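Only one chain comes next, encoded as C-alpha cells, the form predicted alone.
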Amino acid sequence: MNFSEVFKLSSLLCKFSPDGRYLASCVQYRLIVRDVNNLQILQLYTCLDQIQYIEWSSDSLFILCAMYKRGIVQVWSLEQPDWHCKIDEGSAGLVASCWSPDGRHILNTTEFYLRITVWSLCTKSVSYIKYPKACQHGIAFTKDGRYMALAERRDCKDFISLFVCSDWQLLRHFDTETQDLSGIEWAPNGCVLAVWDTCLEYKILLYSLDGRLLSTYSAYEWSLGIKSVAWSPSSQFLAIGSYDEKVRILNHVTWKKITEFEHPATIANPKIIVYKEMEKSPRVETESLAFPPARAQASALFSTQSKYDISQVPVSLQYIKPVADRANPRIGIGMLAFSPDNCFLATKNDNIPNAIWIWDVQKLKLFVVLEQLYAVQLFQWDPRQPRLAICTGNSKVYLWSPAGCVSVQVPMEGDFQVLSLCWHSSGDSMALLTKDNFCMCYLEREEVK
C-alpha cells in the first residue's frame, strides 16, 4: 500500500469525477482539479466565497460549487476553462443544489423550501417546481437518469411527484399515507420507490413507477421507528435500520420481512469471527537514535501501531447507554450498506459505536464483527469487490475482506486524523480526508483477497 503527499483541504470537500480521471478538492474559495494518475493540478478556479458543496456532472465535463451563505452556485467547465456560469438565487436564498442526471440542468432548492429552480445550461431557461418537502432525502433520481421523484408538502399533507428528466414534464402525482415523510429512495432497477415516515412512526411504503402502492410495512408502534434505509444492488432486498437496534430485510417479491438482524452487546456464537483492534507500541532501537531525532523518526517514536486479534467468544462489546431526554439519541442503526456484489451487508449500531457488523446476505447470518479502539466515523465498500474501508478519526485506515482484516498506519508527519474517505471507481485507490488535509492511498489488488 502506498500513499501520496499531503494536500490542503477545506470542509472535507474532495470528490473523484464519475469517469475516474479527475480529483476535485476545495481550499476555502479555491477549487483545484487534479489528474488522478499523477495528482498534477490541471485547473485552478477561484469562486466568489468559501465553497460549501461541490458536485461533478455525470459526464465529468462540469463541476458545480455551491456557496449557500451567498445564495450562489458557480459552474466550471473542464474542456473550456475560460467558460463559467454563475447562478444567483438572490433574496430567495439557497439551501441545496444538485445536478440532474443529464449533467446540463442544475436543481437549486431555495430557503424555507419554497421552491426548486431548474436551470438549463444549454438553453438558459428556468423552470420552477413548487412545494418541495423540507427533508434530508427529498429528491431521488432513478439510476438510468430517466425519472425524478420529489417529496412535496402541501395543505399539511405529503405527496410524491414523478418527473421525466428529459423535459421536466410531470408524469405522476399522488399522495402518500405518511404523517411526516422523512425520505425517498429508488430501487437500483428504477421500478420501485421506497418512502419512509418520520422517526416517530414506523412505516415504509413501496410505490411502483405509475404511483400504485405495492406494499406497506410497519414493524411496531408507539416507539421511535426508521433511522436508515438501503437497497441491495440487485434490488432484491431492502434493509431497514431502526431505533430498536435491529435491521429488518424485506424481499422484492412479497415485500414482507424475511429476517431481522439483532445487534446485542455480547457475541456468544462460536461460529462468528470477532476481530478486535489491539494497540502495540513500536520497538525503537535506542542505540541508533540520533539526538535530536529526525522528524520521521520522532513521529514513529510516539505513534502507536495496531493490529487485529481474533477474540475468543463470548465477547462483550463496548455499549453506551443513550441519554433518553435529549433530541437525536445515539441509539439504533445509523449506518448500513450492501457490498457491490450483493453478498454482504455492513451495519453500525450507534449504541455500540466502536463496532461494525458484517452479515452474509446469502445465508442471512452474522458473518464477522470488527471491534475498533475508537468510534467508527465512516465505512465504505470498494465499488468493485467485497472490500470494506473504515476510518475512526485516528491516523489509520482499516480494510476488511472475506480473507481477513488489516490496520494500516498512514505514514504522515504530525496528526493526520482520518475523518472520511472516498473510493476511486476502479477500487485501486481512495482519498483519505482529514479536517485540513487529504492524501491518496494506493492499494495493490493482491493485498487483501
Second form
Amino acid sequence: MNFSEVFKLSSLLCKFSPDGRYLASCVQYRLIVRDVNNLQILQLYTCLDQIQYIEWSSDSLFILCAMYKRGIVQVWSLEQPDWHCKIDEGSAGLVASCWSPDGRHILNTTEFYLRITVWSLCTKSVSYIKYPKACQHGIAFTKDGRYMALAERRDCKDFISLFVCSDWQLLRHFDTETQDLSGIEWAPNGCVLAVWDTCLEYKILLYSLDGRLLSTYSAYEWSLGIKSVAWSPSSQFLAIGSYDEKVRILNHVTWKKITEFEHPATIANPKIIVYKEMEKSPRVETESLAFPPARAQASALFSTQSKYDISQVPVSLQYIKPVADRANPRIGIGMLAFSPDNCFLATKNDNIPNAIWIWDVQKLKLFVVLEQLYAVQLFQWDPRQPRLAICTGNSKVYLWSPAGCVSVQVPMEGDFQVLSLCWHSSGDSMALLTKDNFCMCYLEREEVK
Amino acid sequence: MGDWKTITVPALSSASKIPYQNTSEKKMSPSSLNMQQVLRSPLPLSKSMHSFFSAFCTEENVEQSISYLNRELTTLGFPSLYSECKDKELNVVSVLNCMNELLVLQRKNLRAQEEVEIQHLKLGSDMDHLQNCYAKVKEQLETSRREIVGLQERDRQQQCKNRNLHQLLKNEKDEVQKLQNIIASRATQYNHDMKRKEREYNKLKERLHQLVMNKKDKKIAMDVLNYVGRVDGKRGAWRTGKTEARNEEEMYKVLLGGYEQRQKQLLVENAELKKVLQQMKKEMISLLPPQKQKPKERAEDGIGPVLSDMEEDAVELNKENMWELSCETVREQLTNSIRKQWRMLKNHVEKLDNQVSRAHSGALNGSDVISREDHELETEKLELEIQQCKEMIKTQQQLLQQQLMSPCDDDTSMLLQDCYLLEERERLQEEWKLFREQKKNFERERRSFTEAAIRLGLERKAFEEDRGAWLKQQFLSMTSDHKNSEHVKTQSAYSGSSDPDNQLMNFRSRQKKPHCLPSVPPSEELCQTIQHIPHNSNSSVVLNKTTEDSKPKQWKGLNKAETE
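Output the structure of the form predicted together with its partner chain; the preceding block shows the form predicted alone.
Starting with the chain above, the whole complex follows.
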C-alpha cells in the first residue's frame, strides 16, 4: 500500500471524475483538477467565493461549483479552460445544486424550497418546477439517467412527479400515502421507486415506474421508524435500517420481509468472527495513554500502531445509551450499504458507534463484526470487489475483505485525522480526506487476493 | 398317700380317658364363668398350698373329708369316690381317676392361664402399640390439619395476590389504553397543527415567490460564454404530443424489459425446481418398488388407481416434453405424483417404524422366556452395532465438517442432512437406553427367581427333615407302649391340619414333645393339681374350644411351664 504526498483541501471537497481520469479538489475558492495517475495539476479555476459543493457532470467534461451563500453556481469546462458559466439565483437564494444525468442541465433548488430551476447549458431554456418538498432525498434519478423522481408537497399532501430527463416532460404525477415523506430512492434497475415516510412513522411504499403502488410495508407503529434505506445492486433486496436497531430486508417479488437483522450489544454466536482493534504502542504506552491531549505530538513521536485481534465470543460491544428526550437520538441503523457484488451488507448502529456489522446476504446471517477503537466516521465499499474501507477519524484507514482485515497507518507528518474517504472507480486507489488535507492511497492488486 | 405314688399314672390316664371325656361333654357351661375361674385360679395355686391342705384334712376328719370331697366331686360331675356296691367304702381307683382328672384339668388350666396371660400381655402390648399409633396418628392429623390451615392461608394469600395482580394488570391495561388514546389525540393535534402551520408556510412561500420571482429580478440569470452541444450531438426536439407518446412508450418499454428479465429469471428458477422435483420423484420411485403396488391393491381410497393412471400418463408426458410444457395440467400431475410418492414413502417409513416398535414390544413380552445367554448375546450384538453406528456418525460428521470447511454453496441442504444424522443418533441412543432398562429388568427378575429357588430348597429340606422325624417318631411309637402312641397320634393330627406356615414350628414342638409328654410330673405337683381340680373343672371345655391355630402355641406354653 502506497501513499501520495499530502495536498491541501477545504470542506472535504474532493471528487474523482466519473471516468476515473481526474481528481477535483477545492481549496477555499480555488478548484484544482489533477490527473489521477500522476497527480499533476491539469487545471486551476478560481471561483467567486468559497466553494461549498462540487459535482462532476456524468461525461466528466464539466464541474459545477456551488456557492450557496452567494446563490451562485459556477460551471467549468475541462476541455475549454476559458469557457465559463455562471448561474445566479439572485434574491431567491440557493440551497442545493446538482447535475442532471445528461450533464447538460443543472438543477438548482432555491431557498425555502420555493422552486427548482432547471438550467440548460445547451439552450437558453429555463424550466421551473414548483412545490419541491423540503427533504434530504427529494430528488432521485434512475441509474440509466432517463427518469427523475421528485418529491413534492402541495396542500399538505405528498406527491411524486416523474420526469423524463431528456426533455423534462412530466411523465407521471401521483400522491403518496405518507404523512410527511422524507426520502425517495430508485431501485438500480430503474423500475421501482422506494418512498419512505418521516421517522415518526415506519412506512415504506414501493411504486412502479408507471405510478402504480406495488406494496406498502410497515414493521411497527408508535415508535421512531426508518432511518436509512439501501437497495442492493441487483435490485433484489431493499434493506431498511430503523430506529429500533434492526435492519429489515424486503424481497423484490412479494415485497415482504425476508429477514430481520438485529444489532445487539453482545455477540454470543461462536460462528461470528469479531475483529477487535487493539492498540499496541511500541514503547511507552502508558504515557501515550496518559496524555490524550498531546495526541498530535505523541503520534508524531511514536506513532501508535494498531492491529486487529479476533475476540473470543461472547463479546460485549461498547454501547452508548441514547438520550431519549432529545430529537434525532443517536440510536438505530444510520448507515448501511451493500457490497457491489451483492454478497455483503455493512451496517452501523448509531448507539454502538465503534462497530460495523457485516452480514452475509446469501446466508442472511451475521458474518463479521469489526470493533474499532474510535467511532466509525464513514465506510465505503470498493466499487469492484467486496472490500470495505473504513475511517474512524484517526490517522488510520481500515480495510476489510472476506479474507481478513487490516489497519493501516497513514504515514504522514503531524496529525492526519481521516474523516472521509472516496474510492476511485477502478478500486485501485482511494482518496483519504482530513479537515484540510487529502492524500491518495494506492492499493496493490496482489494485496487484494 | 404314699401308696398312691406307686400307682403308675399311664395306666390311670388310659383308664380315665373315657370318663373324662364324658364330663367334658356334659359340662358345657357358659364360657364367661369359665374364663373367670381360669383367671382366678392361678393365685391360690402357688401360695400356701400345704398349710391349707393340712388344715383341711386331719386324722380325725378323714371320713368327713372324703365325704365332702365326694360330694364336691359328684357335684362337679366326677364319679363317686365310694364304690357303688358297698357303701362307705373308698374306691381307690375312682379316687385316683379323679385325681388324675383333676391334675389334667389343672394342667390344662395352667396352660390356659399361661395362654391367657400371654394373650393378655400381647393384647396389652398391642394396646400400647395401638395407643402409640393412635397418638402418632393424632399428632399427624394435627400437623396435617395445621398444614391444611397453612396451605389454605397461603392459597388465600395467593388468591389475594392474584387478585391484586389482576387489578394491577387491569390498571396497566387501562393506562396503556389511556396512553394510546393520548398518543392518538396528540398525533391528531400535531397533524392538525402541522397542517395549519404548513398552510401558513405555503401562503408565505407563495407570497415570497410572487415577491421574488415576479419582479423580473435582473440578477436571476445565467451568464454563459457559449452554449455547448448536447451529449448525443442532436438538437433538442420540440415538445409535442408525439414526444409525450414516445415518452410513454419508452417508459413502458423499460418496464416491460424489467418484467421480461424477471420472468426469465423465474423461468430458469422454475425449470431448476422442476428438475429437482422430477429427480426426487424418480429417486422415490426407484426407492419404493414393492411399496408402490400395495397402496394400489389396498384401494382404501378409491382414487388410488386413478391417480396412478394419471401418474403414468404424466410419466409418459414427462418423457416427451416436460420442460417445454409449463401448463397447469403438467404441473398438477407432477405435484400430484410427487405428493403420492411422498405419501407412500411416509407410509413405508411409518410401517417400518411400526415394525420396529412391534419387534421391540415382542422382545419385551417374550423376555420371560429368553434365557440369559441369549440375552447377553443380544446385548453384545447391539453394543457392537451401536459402536459401529457411532463410528459411522463420527466419520460422517467429519466428512460433513470437511465439506463445510470447503466453500459450500448449498448450506441449507447440509443443515438438513446434519439434522437427519442427529435425529438418527438420538433415536439410537434412545433405543440403547430402552435396551439397558430391559436388561436391568431381566437381572432383577433373575435375582428374584434364584431367591425363590433358595427359599424353596430350604423349605423342602425342612419338610424332609420334618418328615424324617415324623416317620421316626411313628416308628418309635409303634414299637413303644400304647399311651405314647396315643399322644403322638393326637399330635400328628395337629400337624395334618395345620398350615404349611406352621410346619417349622410344629416340627420343633414335636421334637420336644416325646420327652416332655410321657414324663410324669413329680408326685408333689400331682398332689397340687388334684387339690385344684374343683376350681378348674370347667377349664377343660375351654381348652377343647380353643382354636386350632393356637394349639402349637399351647404346646409351647406347656413346655415352658414344665421346664420351669
